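The data below hold one chain only, encoded as structure tokens and taken in the form predicted alone.
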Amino acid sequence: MELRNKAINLIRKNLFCIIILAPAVLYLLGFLLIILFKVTALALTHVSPEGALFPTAFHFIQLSKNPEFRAALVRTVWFTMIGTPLELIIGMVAAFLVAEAFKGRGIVRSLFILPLAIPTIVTAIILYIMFDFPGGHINDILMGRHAFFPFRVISYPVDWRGSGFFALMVSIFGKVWRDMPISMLIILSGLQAISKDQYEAAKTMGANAWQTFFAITLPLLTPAMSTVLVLRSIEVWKEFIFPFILAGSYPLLATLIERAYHEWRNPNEACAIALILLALIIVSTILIFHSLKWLRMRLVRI
């Protein structure tokens, strides 16, 4: 009875803010719901000359023999593996360096966060003209063509979008130059809140530098840093435009979704791997947590 009038009292006290947002809730849980809906009901349904079989593997059986998903999955694996602790390394570096005031923080801040001001396909395009094939603009400084950079590293110029290794490095260079600024803000507000007694009393206690960022900075950064490491994955795991654009040739999941509907004329593949990388984000997900929780706990212990 206590319970339930505690409840009656939170939802009382919060009613204002429950009708505002209930709209917005409401409108995104429910297309999440039938998209879900939709994209499983696909996946697992298969039209054959006899007639449709629901529910059923096929597709998924289909997709586990076809080599071309094979290797987008492990690519997909390592552009995940590779971007997000990038993202989150970065990120930190770049709040690190803000962190403490200085002379033209200000514009340091701002330069910083500039990535987030160019829209995501103009960066692949830039990106896609600074490493062409053969006149591309790093080519040309790389063989010394520029004033700037008279030194000549390679004597021909580098296919980087012909090689799958090189053209997923350039698409991940891109991803992480682009959304790095939100590592940088997340893991900034983590820093800040950190107060500045913890460290006054490390330093009493004759702890140095890398003492205090072990045994205080860190652990109580692991909030905002399993922000980071959740929200980047999960964009890195479905990045479509960097990899579409700067590595067609070598597809990730994401933009192999769309070769399934488009190229393939198969709808019911491109469901089922839109389900395999859902399953996962999820998997990722839980594995961040527990690792990250792990951490703190021996980040404490120390």
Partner chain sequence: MKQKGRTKINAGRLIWFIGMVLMILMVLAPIFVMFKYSISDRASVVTGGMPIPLWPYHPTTEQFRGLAAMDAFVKSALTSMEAALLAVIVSLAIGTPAAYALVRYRFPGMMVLATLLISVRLFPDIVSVVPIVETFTKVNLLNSVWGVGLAHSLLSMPYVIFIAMGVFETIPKDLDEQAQILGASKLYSFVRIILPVALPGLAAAAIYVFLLSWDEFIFAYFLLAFGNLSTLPVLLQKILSWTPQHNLLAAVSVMLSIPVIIFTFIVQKYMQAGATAGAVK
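What's the form predicted together with the partner chain like, now that we've got the form predicted alone?
Partners and other molecules omitted; one chain follows.
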């Protein structure tokens, strides 16, 4: 009784807080629960003329036999393993380019943020145009058809979208181009967190630029770098727009979800793929997180 009165009192006192907080919590977490429930329920249900079966691993078994799914899985793993480090490297290059003060730094920084201001779908369409076959800008340039680059790298135009390898490379290029500012900003904030004193201390001890970089900048930057790797790997795993526009014939798991849903008219299978993708993302995030932690420990010990 005492406890109940206390609880009622607590609620009354904080009624305003509860009233203004509840809608967002219900809206966000409610939808999250609906999504999780729905995706699991659909993935585990098999509807056949004989009736609905639940729960069943039918779709997962079907998928494991499906060569298209296997190919997509392999492609997705490659896509992520190439794309994630590339996002980090390009972000670091951009960050280091604008880290030091120079004339026009503000303008260059704004320029480097520009990709963030181009809608993803637009970037994909532009790359579609640039990497067109047979007559796109990239093919023209590589064949040495412009005066400013008179080197014939290739003799025949490449059908970028018609080859699995090139289609995925172009998609990765698009993804890295569009996300570069985000990685750059995280790395930049990491760089700014390193105090000037540490550089000056290194300088007084006679370290040269390379030694300073490897002994101070890189180790102190590892937190920012792991942030980029963890956050960006999630983004690369689930990338949809670039492969959807640029690698239509070579689906990744994300684009296979769309195909299963729209072409195969099989929402259950689409949800099964989505669950597999979600599991991959979670496992890889945990793996990256722990291996980075381990790596950082090693670095600090040295």
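Superpose the two forms; the largest set of C-alphas matching within 1.5 Å is the rigid core. Positions refer to the first chain, counted from 1. Predicted model only: the values in this text are computed from it and were never measured.
For this session: Take the rigid core as the frame of reference and indicate whether the C-alpha of M143 shifts by 2 Å or more between these two forms.
Result: Yes: M143 shifts by at least 2 Å between these two forms.
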